[in-house]
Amino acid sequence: MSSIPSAKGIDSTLALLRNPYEFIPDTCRDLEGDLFETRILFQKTICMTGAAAAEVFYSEDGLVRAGSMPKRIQRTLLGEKGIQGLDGEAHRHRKRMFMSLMASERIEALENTTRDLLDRYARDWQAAEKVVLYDEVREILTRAACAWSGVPLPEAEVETRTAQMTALFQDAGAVGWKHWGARLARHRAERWTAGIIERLRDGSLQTGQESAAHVVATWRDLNGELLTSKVAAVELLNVVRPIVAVSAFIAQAAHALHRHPEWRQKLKDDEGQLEPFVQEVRRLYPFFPAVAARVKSDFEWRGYRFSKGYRVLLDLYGTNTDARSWDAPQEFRPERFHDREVTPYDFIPQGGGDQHRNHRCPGEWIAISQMKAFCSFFVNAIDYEVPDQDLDLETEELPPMPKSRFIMRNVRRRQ
């Protein structure tokens, strides 16, 4: 049995923080393999990339999620005791709660809510000297996510809740005061959603039975008990927060439309091009760099031994841009999705495997739907100018955004 190749140095935490999207694939290329061993936060960690690695990562035999994510991520991005840390039947049962929200008519209802909000916001954009798109989209999606989820959102709280949802995903991997700000946002957001759960349970708040708030408030775990208010608050945020996070993909899609203007006409001429376009944005533009698991029991893969207790990081971005799976992987080519059969392991911007059984994000269909709605609006409903600005992606941010947050001006509604 061969030893897993090792990265240089005693600990790779700083190298990963400095280069979160390229550290794993670059190191694998340097070592001429799919995996290597290092330490992250001084814990023994195996880093992996590629479709074959994704397949073993999402197998339920050797790897578990419990205890795999660093506490700093649990206390910001994910919350504690939510679905991301469950395994086996407990995970599958909780996943059914989320999947019950993903019926096509519910996804369409959310898209319609977003389109109505876009129409409203566009009227204000026409009068504005400039529009910072990322900021506007975050607010639109906060409103849409809350309305769709049955979460009351008074007008006076829109700015605050938008900032809290943003901090959970944008500052989760930050260091210093931004990280502590994200922790505070998590605390306040959970207190907010716990209050909503309690009001639904005592009858002082009513919402539709199909809403996420109602489903989470009434869901019973395997033991037949309602989720605690704390856990239900985490899971309700696990509905709202990812919808708001789609704002990053949408800003990236606007960036792609600007960089590849020929696709504006293609999308106007044929709505069937929308899905290939947004899928290519999801493939090529970085979102989160990696996901974590832990070795449940010793096993062997490709002659390498995975020892119990090791943390394992799967490289998402490197897998989505792996030349073994994708022709010209660094080129923007939406047409590649016209006739390509995508597997559950070579295209994993929001996790891999099966949505029902594995830890693939159940909201992936919502992300695609929302991106298509916004892109259609950008090319069919409005005209706008993109002034000179710094559109370089800040890859040290998670997820990377144009430094300007994508500024538009002279926005005009089409008749």
Second form
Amino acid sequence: MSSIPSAKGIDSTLALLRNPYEFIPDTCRDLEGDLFETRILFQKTICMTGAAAAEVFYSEDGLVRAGSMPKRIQRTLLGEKGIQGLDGEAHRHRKRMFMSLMASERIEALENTTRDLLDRYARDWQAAEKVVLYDEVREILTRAACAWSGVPLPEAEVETRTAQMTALFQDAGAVGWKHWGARLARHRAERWTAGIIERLRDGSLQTGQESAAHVVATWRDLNGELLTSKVAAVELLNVVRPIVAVSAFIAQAAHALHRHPEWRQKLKDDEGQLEPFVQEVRRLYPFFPAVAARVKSDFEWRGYRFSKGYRVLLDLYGTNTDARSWDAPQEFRPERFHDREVTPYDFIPQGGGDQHRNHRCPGEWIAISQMKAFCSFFVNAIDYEVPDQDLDLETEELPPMPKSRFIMRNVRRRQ
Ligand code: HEM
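For comparison with the form predicted on its own, produce the structure of the form predicted together with protoporphyrin IX containing FE.
Then the entire complex follows, led off by the chain already shown.
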């Protein structure tokens, strides 16, 4: 058995923080392989990239999620004791709860809610001197996510809840005061959703049976017990927060439309082009750099030993832009999706494998439908100007947003 190649230096935490999307693929390329060993946050870690690595990451029984996430990510982005840290039957059972929310008519209902909100917001955009798109979309999606999930959102709370949801996904990986802000946001947001769960359970609040809040409040775990209100609060946020996070993909899609204006006409002429366009945005624009697991029992892959206790990081962005799977991987070419079937392992912006059995994101269809709805609105329903601004992606942020947050001017409804 060979030993896994090692990265330079004793600990790679800083190198990863400095270069979250390139560190794993670049190091793999330097070492001429799919994996290497290092320490991250002082822990022995195996970093892997590419479709073959994704396949072993999602199919190897020796890999588990319990104890794989750094505490700082649990205390901000994910919360504690939610689905992300479950394994085996407990995970599959909880996953059924999330998958039960993803029927196509429910995804369409969310899309319709967003379209109505877009109509309303666009009226104000016409009168505004400028529109900071990312901020507007975050607010629209907070309203849509709450309405769809059966979470009451009084008008006076829209701004606060939007800021809290944003802090959870945008400042989770930050250091210093932003990180502490995200922890405070998690604390307040969980108190909020726990209150909703408790009110649904004691009957003082009612919501549709199909709504996420109702499903989570009444879900029974494998032992037949209701989730504790703390865990239910985390799981309800596992629906609302990521719907708001789709705003990042939407700002990135607006950026892509601006940088590749020939696609405006193509999307206008043919609705069928919307899907390849948003898939290419999800492939090429960085979002979450990697996902983590832990080796529960020793196993071997390609002659390398994965020893018990190691953390394993699978590179998402590098896999989506791996030249072994994708021609001209850094070029924005939506047409590549016309005749290319993706596999569960080579296109993994929201994780890989199978949604039911693995930890793959259950919200991919929501992300795609929301992105399509917004792109269709940008090309068919409004005209706008994009004034001079700094559209470079802010690489110090996760996910990297256009520095200006994408400003539009002179928005006009078409009709
Ligand atoms: C899991 C990304 C939208 C709910 C994940 C994972 C990633 C991801 C990378 C982890 C996969 C893994 O651990 O193997 C994203 C991105 C989104 C998005 C980039 C778009 C902005 C959504 C939406 C929802 C959602 C809209 C729900 C409405 C979840 C849940 C999990 C998850 C519950 C945990 C699944 C599990 O552990 O089995 N997502 N997601 N996500 N996502 Fe998403």
